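The data below hold one chain only, encoded as structure tokens and taken in the form predicted on its own.
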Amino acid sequence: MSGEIPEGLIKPEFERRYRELLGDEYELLLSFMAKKPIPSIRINPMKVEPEWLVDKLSEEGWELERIPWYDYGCRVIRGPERLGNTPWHQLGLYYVQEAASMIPPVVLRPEPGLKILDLAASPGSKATQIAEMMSFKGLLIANDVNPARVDALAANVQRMGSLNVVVTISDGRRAPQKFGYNVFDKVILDAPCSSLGEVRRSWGALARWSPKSVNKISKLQVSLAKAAYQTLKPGGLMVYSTCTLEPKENEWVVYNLVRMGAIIEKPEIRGLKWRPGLEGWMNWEFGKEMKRTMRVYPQDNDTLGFYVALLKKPT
């Protein structure tokens, strides 16, 4: 990727929508989209003493900067060009994971002994993070629909030593029939999306973007989110997240869960700049409670873009 978005890649409708959404910050968003993201890693505290590994990597010339919102996350200011090729990575002592991707598990607050579902888990970054936060105690079902992606998920679960994870292959839209209704203490759905938040990694998401594609994937997200919510116990917590900035894929999906009775909780997370979700967009009204959901723009923390919502199922 170059330092500028290629001419003609931004469609007129994209510019119209995001100028309306961000106003004077639109150009700032584009400038961050054009920059490569800072690489980051998540240290596995179940396999290695984090401070030991940080010291060891520093001795070998790495320059690390702690990520405020996750104790075991580090930005790699300087280090090997291919972080996935080191012995430390192959041994599962760390996972190469973008800093914003660590946010949804932190918001979910998994605890040892719980029964948790990760409905769209591949390639396993959040699933293995959740397993570590559970101290490998309890049960985490890591599910995905695509057999090829499940292979990557299973490989990462094994490499990270995530002993409490069961990997399954199933269409997430049939989660209640597969896993049961009202059975999980906590559920996370990091939904497939248009990936606009990942433009810093690849221009592909901008090239593929269109209102038609957004509407199509939004329908899938609503179906997955409703199914995930149905597997959640009364009183349980669910995180819905995406790596896109599209309201139809974010607030609109959460609005559909609210219509099912879900209550939006305000997340607790330190050291992260985030903005309230949208109360409305274009001709849609989502409701004031949507302000308790999180919009994380690339320019806010120098990360990828993300959206995160924490929901509670009433007892």
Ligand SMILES: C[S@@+](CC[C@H](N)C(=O)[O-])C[C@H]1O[C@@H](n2cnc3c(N)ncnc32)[C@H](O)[C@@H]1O
Given for the second form:
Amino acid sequence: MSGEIPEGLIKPEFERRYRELLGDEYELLLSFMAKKPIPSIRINPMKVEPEWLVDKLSEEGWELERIPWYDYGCRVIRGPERLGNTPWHQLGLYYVQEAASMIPPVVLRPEPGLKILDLAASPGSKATQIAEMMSFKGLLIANDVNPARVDALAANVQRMGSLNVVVTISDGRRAPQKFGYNVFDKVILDAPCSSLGEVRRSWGALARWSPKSVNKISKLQVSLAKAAYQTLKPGGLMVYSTCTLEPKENEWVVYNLVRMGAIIEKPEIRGLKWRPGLEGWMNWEFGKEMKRTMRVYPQDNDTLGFYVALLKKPT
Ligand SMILES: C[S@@+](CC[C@H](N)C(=O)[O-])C[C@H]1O[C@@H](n2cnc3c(N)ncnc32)[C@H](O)[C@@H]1O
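Return the structure block for the form predicted together with the ligand; the form predicted on its own was the one displayed.
Below: every chain and molecule of the assembly, starting with the one above.
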């Protein structure tokens, strides 16, 4: 999938909204949406010495380039076979994960010994990354509602050897009833979304896009985000992330958490170009503090598009 986005796939309302959002950069966004994403891997430092694996893969003809914002992330410029086919992959020495998808765990800063909830975790890219960042110490609950996707999550947790992960199946909207109120040191909600940031992978998200579908998923995101926030301890940190660019699925959801008392913190991340979140959009006012949330457009770092917000629950 590369080249021009087929005519008719972009709806007039989409063009109107995104031209308003991006101005002259709209065409640049489209050109990146039409470009195949660069594959990348996340090395599992709990199973292998990262330098050893990089040397081994290089010897076998892989050309890797370090990802600046995550120590164990590498882009794969070229390689002799499919990344999922190698014995190193089967052994869980690395996980095939897009570079922008590594951002939310870095912003969350999981530490060993903490109690963390990943409320929408399947297939486990971020959950297994978080477990590795915790050095497999402490507890990570990796939850998802979809049984088939939970199978993939459990398989990835097992392959990566993530010893401190407990996999659960439940509707995240009932998270406080299931896991308790004010219990987790950190929570991540990598929400189901309209996936506009993933158009580089598949143009399906463009075909499915409509204001109505965005509004529908936004309602689910607000319910999930409120439930996730309720499980967080006072003083705890929560990351809300999506792989979409839609304000109704991003700033609007965070605005709802701010109304519950959440404080937006400025994320710390190195080597990543990002834009401040929107203070307002169409007839909505989200507030000035939204500038501390991160919009990552595909053209900024040659990745998928992402939105990431870091929130603190006051003590
Ligand atoms: C963007 S994906 C998560 C990707 C995952 N965090 C990762 O990095 O591999 C969103 C997930 O939300 C799950 N989901 C949708 N509705 C949910 C709900 N009500 N409760 C919990 N999970 C839900 C979907 O099954 C899907 O796996």
